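Given next, in structure tokens, is a single chain: the form predicted on its own.
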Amino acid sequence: MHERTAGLAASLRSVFRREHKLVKAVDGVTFSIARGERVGFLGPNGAGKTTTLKMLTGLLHPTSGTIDVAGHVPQRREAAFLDQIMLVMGQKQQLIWDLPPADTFELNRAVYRVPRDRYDATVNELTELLELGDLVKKPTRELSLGERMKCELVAALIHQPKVLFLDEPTIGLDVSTQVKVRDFIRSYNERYGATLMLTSHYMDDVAALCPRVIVIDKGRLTFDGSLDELVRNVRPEKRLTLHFRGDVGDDALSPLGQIIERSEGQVVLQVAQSELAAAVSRALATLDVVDLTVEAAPLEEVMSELFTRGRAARAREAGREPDEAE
């Protein structure tokens, strides 16, 4: 990548002599995904997620290493390979702005040579699952963001791909539409046995769809396993939420665990897994509890903690103090 400082003098110098910096977008990332799996591919901005997806779909060529997707080498872009995959990017669209989505559906039918009877059955099934109705006949520019995203999914699945790469498919959508899109993706996976690789900064997407997660940071793989295992490894403590009929003082709560949040008639405590049963028993025996819930730490906090540990480890490797890490 080209580097230069700001200012006119630096701009003029860069005309004659450019300084470049080599950045490894993806560094030795190795994993395998079985047919029909739903896997979350997570990492902070700039971690290399989209670069990896583009290599898996053949849009970028790796400078080293090998890739196999459905028995094909992606960068060869063979027709048999392209017929089996689809990449959906929430920040880019394939719908034609001034034409209705139905026209894009027809275009994709022609591109993928989908027989008419199969095309009609697929479109009818997908539009019913996503509750699109006559929206597919309206110009794309008149659709809301959520309606366009639903139509994007239909357009992407016209040829019934067996491998789906979804890059932020619910970005910018309201909560209700996010739920519908998640339900649709899960339904498609179960009906067609499709393999799913999902990147998202919305942890609700990951929790709802992906039993397994792969995490990369600065191009390196930092975790590959079940979502439950990730939470246990990073934040094994539990969140105990108690609801009371009246107010309860800190002196009665502090023996139960660390107070995270409190409001009138409610408190959230952080409790070690080994002490959870005793904390619940003591709360029920000594306090006027009307309701309680036990949950794992929020995924957002788990991921934040994981990335913080990763930055600290890289700083130590480079001989810096952890607080000097990027």
Second form
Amino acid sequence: MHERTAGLAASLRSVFRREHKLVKAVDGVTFSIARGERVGFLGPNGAGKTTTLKMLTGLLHPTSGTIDVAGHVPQRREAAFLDQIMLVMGQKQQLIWDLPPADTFELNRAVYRVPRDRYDATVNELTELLELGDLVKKPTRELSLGERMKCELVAALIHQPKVLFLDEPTIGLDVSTQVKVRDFIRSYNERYGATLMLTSHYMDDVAALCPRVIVIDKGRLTFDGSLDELVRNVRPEKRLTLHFRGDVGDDALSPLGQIIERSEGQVVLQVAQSELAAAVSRALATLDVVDLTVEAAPLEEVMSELFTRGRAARAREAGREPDEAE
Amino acid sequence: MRTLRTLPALFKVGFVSALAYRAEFLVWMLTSTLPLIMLPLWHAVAEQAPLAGFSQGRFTAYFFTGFIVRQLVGNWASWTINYEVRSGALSQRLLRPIHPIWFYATESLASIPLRSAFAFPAAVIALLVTDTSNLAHDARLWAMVPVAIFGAWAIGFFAHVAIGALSLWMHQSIKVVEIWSAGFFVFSGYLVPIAVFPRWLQSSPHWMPFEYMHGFPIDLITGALSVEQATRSLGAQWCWVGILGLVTVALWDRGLRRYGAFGG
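With the form predicted on its own done, generate the form predicted together with its partner chain in the same format.
What follows is the whole complex; the chain from before opens it.
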């Protein structure tokens, strides 16, 4: 890629001597996904998630390595391959902006050669599931972001793709629409046995949909396993939330675990997995506990810690401070 | 086969889109009225005597016919492709199992009925103000007209797609369209009939594609060519269609390997 510093002098200099830097957006990432699996593909901004999805769908040509999706080499863009896949991008749309979504649906019916009766049944089912009603008859430009996203999903699924790539499908949606979209995606996967690969910055999407996660950072694979395993590896401690009557001092709480959050009548403690049972027993015995919950650390924190560790490891390799720019 | 079966749906969407953009079409048509605006000037020039064989009536027939031809063969695919490459919107086309060039082609062709509806009054006016002696009288010439019009459209279309494909190498290839348009305005007979060019310049346009996009169909309709000349020009026109078609497909396929799917 071409790069230059800001300013007029740098701009003029770049006219005569452009500086290029070779950046490996994705480097040595290897994984395989079984038919019907739901996989979360996670990483910080610029990790190479979207680049990977675009290679898997044949939009980008990898400089080296091999990719096989549903028995096809994606960048060849064979019709038999494109018939089986779909990439839904939360920030890009396939709906025709000035026409109602129904026109895009009809176009996709023709493009993917979907028989009329199957098309009618699929569209009716999808519009009902997503509660779209007559919205599909309104010009796309007049729809809200959430309505457009739902229509995008219908347009993407008319041909019932066997492999579905979802890039930030809930970005910008309100909480209730996010829940509906998640439920819909899960039911599509269960009903059609479609393989699903999802990137999202909303960890709730990942927690709700993906038993398995693949994490990449700076183009390299850093984790591939179950979500539980990821949480156990990165943050093995549990969150113990206690609600109690009366005033309890820190000296009574600190022996139970590390205090993370404290408010009137409530405390959140971080407790090592091995000490959890003892901590709970002790809390019940020594405090006037009215409610108690045990949870894993929030996924956002787990991911944040994982990425921080990754940055620190790279900084160590490069011999610089972890908070220096990479 | 699959593409052929999809064409009716592509045309339908293209036509509905054209209807949605009818106001823009009207504005575009207004921008293509320059030859009509210049018509009084040419009338004045030919007032005393015909200029290079062009009487006032022939000038009228030439420029009105030119206006109609322009409505039928106009293209803007390069702008669309430039935008789609820069914004990443091209990705959505590439995900569909039909070559994107078919989408651009049908979008352009499907708008022709609407543009014809706008151009029809101009044809009526042209018939009213000029006599039929300024139109072709040989049925064989008229039989060539649809082929020549389609050829004119195809040259413009392939050139636009090729220029649009250059945006896979350049930041913006729209500037190249301006160079192409300059060549078109000068050498196609759009502003000045080629027959009026100085003698030393008259043969140059025959070696370029521009004349076959505009001047040739007009000459065919206005009966300025013999059947033999028309057949030769039609052959040359379709040679250009073939050359530009091959260049376009090659540029497109090579360019796609560089496609960065911009915008996230």
